[in-house]
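Starting off, we have a lone chain in the form predicted on its own, written out as structure tokens.
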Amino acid sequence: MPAISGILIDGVSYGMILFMISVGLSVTMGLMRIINLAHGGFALLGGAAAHWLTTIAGFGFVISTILAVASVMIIAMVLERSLYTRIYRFTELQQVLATIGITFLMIASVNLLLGSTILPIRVPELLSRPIDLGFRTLPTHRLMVVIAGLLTAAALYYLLERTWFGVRLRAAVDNRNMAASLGINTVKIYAITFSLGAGLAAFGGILGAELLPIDAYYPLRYMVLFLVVVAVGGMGSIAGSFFAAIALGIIDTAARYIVPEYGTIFFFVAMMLVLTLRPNGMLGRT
């Protein structure tokens, strides 16, 4: 059986990709309520883009990372003051069919550019080194996955509930005519909001590639594990997402290490146990 340390460091290393992926779900489904099943796509976009930098345009990978996000970011705004401004007014089945038709329209974009097949991203020689922790070696780059989901869910908590941005928001999601009222630029709000979801799924889609590689179907294979990290934390929680990400990160890595053949079973037991205890997951706005 592997040792329990090792499961818990794979197992928080996924949860940490689950987690920079779907807390931009979480954020634009739990504050704008919006069911936006294209933001597997922009992971896909991002991972897309930083093969394209490192592996054609020769870029390095944090130049190429840099570029990749912020190159998703404006086709995100593009996106929502097109396309999303309209879909907010729709029904929660006219959101999914709208937004799974956006979905495909990536899919074909970079099946058509880049072609099926995996799409690596050429990372820097220092972090494929592996580190020696004593009880077994970990790569460079499962450390840095860790630190970066932790610098990304301590800046959004600051960002969503201790600056102005993040009160001109809820107040924008509460009661968006009163808010407008007030003198609080709701368009632009919600323009920022989206953007920043889209950018967080191509941060998380380039440092995951490592496990969960960029192909052009990348959205359709892992769009439910994202639905299922915001179900389980919580619609609107940053924190609830953080955890439930890590949780179901080491129980699918566990069960997987232990019982390979029944491993994705476990991950779904979970979650149902927990959404029939809390429905509205486990921090979860009502």
Given for the second form:
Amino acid sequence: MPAISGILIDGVSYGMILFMISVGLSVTMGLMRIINLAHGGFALLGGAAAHWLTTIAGFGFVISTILAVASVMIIAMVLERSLYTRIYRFTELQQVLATIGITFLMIASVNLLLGSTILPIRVPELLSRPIDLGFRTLPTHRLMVVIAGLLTAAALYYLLERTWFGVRLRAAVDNRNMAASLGINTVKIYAITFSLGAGLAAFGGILGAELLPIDAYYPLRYMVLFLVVVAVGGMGSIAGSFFAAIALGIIDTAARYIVPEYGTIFFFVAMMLVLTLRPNGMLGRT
Amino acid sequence: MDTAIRQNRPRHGLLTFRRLYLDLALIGAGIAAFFLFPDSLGFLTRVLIMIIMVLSLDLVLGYAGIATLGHAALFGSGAYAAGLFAVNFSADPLLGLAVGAVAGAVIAFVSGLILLRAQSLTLLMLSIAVAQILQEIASKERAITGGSDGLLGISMEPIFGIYAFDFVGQTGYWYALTVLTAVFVLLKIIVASPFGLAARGIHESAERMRAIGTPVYWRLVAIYTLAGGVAGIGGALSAQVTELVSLDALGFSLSAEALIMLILGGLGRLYGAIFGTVIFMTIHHLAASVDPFNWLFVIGALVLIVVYFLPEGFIGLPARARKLMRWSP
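Target state, the form predicted together with its partner chain; input state, the form predicted on its own:
Time for the whole complex; same chain goes first.
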């Protein structure tokens, strides 16, 4: 059954990309209770930086990825301290507006510096070659994406469930005021988490550039996609994001292969079904 | 928000005449624009149509507090319905408007039954999903809707059989201005009515409204349906005047832009919808003709300035200025 395994492999790798980009959004939205439409912008900044580093500056793929992710994390930290501290106190609608405004500025900046064409990221030759898994061959890149996604999920699980930072973060997500009155520095937790989420978005954006090509309008084009994963998975739930991303990735890929005439309808119908039955998402708190 | 309530207490009589001078001035400005900018009638007509769309969003968001990012679903349904009606059945403009209004209202009613049970992010996402699904259907049903080429071949009969649509867009402008005025008057009556006050009450506190016996959910569905009709009229107008319906009429950008225009102007006063749309579209028009690529810098900065420094929108500027004057030594 090559068709089914093909759908599964493409769907899972697509889902992993969605997971890596969306999980940071889910955690920040669950933690800070804000609607952050600018999250895709961090993936764009990461992808654009990686494009510049690999093609123009001539660095290797791994070094470029590390540098790009690190610089996005710094930018996110600065934005969090300057613009987002006010956004936390805004009404929902103002949050939507403010973060759309930030997204516009990010798009315009990338557009100004690198133009509005697709920004390819040069990957090492090793990754663009197909790999033989015994029962079928697939692009090494896909395999790397899946492995990176699993590693990210495992690392996040460890960070949240097994470290003191994770304990504090979970406490802050559950009840921010209570956590603060117990002496947890929630301001610091916010900043670190936000920056970490942006870094993950950048990482996912770079790795996923083959499936979701990077160009200046990337955040607007895929914003809905990332929000869907968060809404379906449940705000603030890492496991929820993981399963939602994989499920949506497989549904979307399967629909494209089997019933291309319906396009993304299945994707959105699936989302509406989940949200109608479980308004807080699959694993969201009620 | 309670200042808004105090300012808009229900008055006896059908119409509220308190801001009549402002209404007349706005209509006067609409008439004057025709003579001042005879070369930009196409653009001006688009502004008028967009105002109808944003007024409808104001009813939903500003009055009833329903946060939606899928208002294009209602606008686009009206546009496609009116366009298809004109191509396949009758090219009478007023009949087409009615068809657009009904289509917008039906889509709003059906989707509202699902949407309005949800809140905050879930509501936003569901509203986005409705618009995306409709857009996808319009894109795939190429044989009927023309898909990504858009719905072509709309050719309207003269209005009342007398006023034919011309190339410069003069008839189109007067037509849109008349429809907009009618919609605006209708909305003014509605928001000042007990029904409109109930909407605002739900916005302030759904629990209290429930406690005094308001069927909150059905009231919201009714408002959403009404707004769907208004947005549908806007869509139908755009289909008739431009003689084209494209997939953008159902697009996410249209929903987002309408939201930006409304918030720029100010929520929950109808006037905000008018000013916000005029400001946004004028800046877009000018900035895009000067430098199409960097226009997002302008609008991004504008949005941030409004959200951070002018939370009531531009409509709050006079009050703010008055306050400043009073406090200055």
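If you're wondering where the values come from, they're calculated on a predicted model, not measured in any experiment. Note that the rigid core is defined as the largest set of C-alphas that superpose within 1.5 Å between two forms. Positions refer to the first chain, counted from 1.
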Core-aligned CA displacement of R170 at least 2 Å between the two forms: yes
